[in-house]
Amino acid sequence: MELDTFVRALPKAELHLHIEGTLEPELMFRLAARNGVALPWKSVEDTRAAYDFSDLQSFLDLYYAGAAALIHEQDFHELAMAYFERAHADGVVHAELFFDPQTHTARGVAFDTVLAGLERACADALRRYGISSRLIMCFLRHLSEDDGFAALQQAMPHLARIHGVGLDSSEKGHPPSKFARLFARCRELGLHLVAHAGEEGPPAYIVEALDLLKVERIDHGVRAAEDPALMARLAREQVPLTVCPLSNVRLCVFPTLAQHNLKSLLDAGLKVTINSDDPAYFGGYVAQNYIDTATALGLTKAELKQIARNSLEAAFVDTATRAPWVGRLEALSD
């Protein structure tokens, strides 16, 4: 079976996907025109030309500017449905969508507007494509913990519709420890916990996320390789890492995909998964991440199956929901 066909046939979960980061320039301009929003770029082509990032912050500056086009419930619904259509073609059976309410409420968009649009898309994706999904509310780490508590307060009437919380945005200078009280409160509320750590930040941020925030998964985590004791711990405890290879290259975490450490993490026994992060900006949705990484690192089909299995096992679903996906995976021949 050809690699492209094999990858798309793998039942997989996408666990590190910022829904705002799926805003393709064409949709961005269409929504901006509909909503009367002025964008910093003159055309779709100018927008794509701006996707030349030197680091995480240079990407975030553009990311937040593009999000201004998202105002109404229908905008968020269309955004998420465009993602689910691509995810279905990529063989995604389950997606856990990060969303950043603070990005929108700061612009006067109501929390419920964001949530209602995404939730309606999740229901439509289940009916149309059979894709199950979860919504994970992320706190912006460049803002204060008090801002995070304010966002949590806005979310309180809607917690039954939110499955977990995460921590994203600028990592440098904003350690997980900054949000220890906030995550303790979220843990008391019974929410699943994840956090970005070890992308641009040091391995110590991964340790803080595990020990102080008590997270169940580490988003990125690639700099764990710099700390042998942490590597041994992650392998022993089987903490899932939601790695985003194309993102890591576009944001200069690794010079090239051939120099990415995903295979060495996998070889060391870590529970590695492959995800697309912000695919509209980084040049590939999840299947493309699998294909390009496999090609660059020489991953075998057995290794790709293990990565897909890791994603299913790391998903926030029960055993009964997971079992049919794993069965399909095991039945897939090379």
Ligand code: ADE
Second form
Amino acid sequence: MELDTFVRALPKAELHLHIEGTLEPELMFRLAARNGVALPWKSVEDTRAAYDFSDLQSFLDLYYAGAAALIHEQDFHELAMAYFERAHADGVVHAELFFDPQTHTARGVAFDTVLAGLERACADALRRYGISSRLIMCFLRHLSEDDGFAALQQAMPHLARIHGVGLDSSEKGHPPSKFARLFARCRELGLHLVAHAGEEGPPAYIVEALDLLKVERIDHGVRAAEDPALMARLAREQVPLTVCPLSNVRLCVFPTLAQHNLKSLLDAGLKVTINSDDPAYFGGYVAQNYIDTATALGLTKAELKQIARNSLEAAFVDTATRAPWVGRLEALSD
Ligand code: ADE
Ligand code: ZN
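Could I see the form predicted in complex with the named molecule next, after the form predicted alone?
Up next: the whole complex, starting with the chain shown before.
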């Protein structure tokens, strides 16, 4: 089977996907016009040309500017439906969507507006594509822990529709320890816990996310490779890493995809998954991440199958939900 066909046929879960990062410039301009929002770019082409990032912060500045086009419930619904359509074409059977409520509430968009649009899209995606999904609310780490507590307060009436919490935005200088009390509270509330760590920040941030925040998965985590003791621990404890190869290259974490450490993480026995992070900004959705990474690093189909299996095992779903996906994956021939 051709690589492209094989990758799309693999049942897979996408576990690291910022829904605001799926806002393609075409939709951004359409929403901005509909909502009377001024964007800092003249055209769709002008916007794409601006996507030339030197690090995480240079991306985040544009990402938050683009998110300003999202105002109404319908906008969030359209955004997520556009993602689900692409995810379905990529063979995604389950998606866990990050959303950043503070980005929207700071602009006067109500928490409930954001959640209602995303929630309706999740229900429509199940009906239309058979894709199951979860919503993971992320706290912005460049803001204070008190700000995070305020976001959690707004989420309280909606916790039945939110499966977990995460930590994203500017990593350097904002260690997980800054949010220890907030994550402890979320843990008491029975929420699943994840955090971005070791994308640009040091391996010590991964250790803090595990020990202080008690997260179940690490988002990115590629800088674990700099700490042999941490590598041994991640392998022993089978902590899932949600790696985003195209994102890492576009944000200059690795100079090229051929120099990415995903294969060495896999060879060291870590539970590696492949995800797209912010695909509208980084040049590829999840299947493209699998295909380009396999090509650049020479991954075998057995390795791609292992990565997809890891994603299904690391998803926040019960065994009965997971079993048919794993069955289809094991039945897939090369
Ligand atoms: N927000 C959206 N994408 C992100 C990333 N890759 N790292 C941190 N925060 C983000
Ligand atoms: Zn991310």
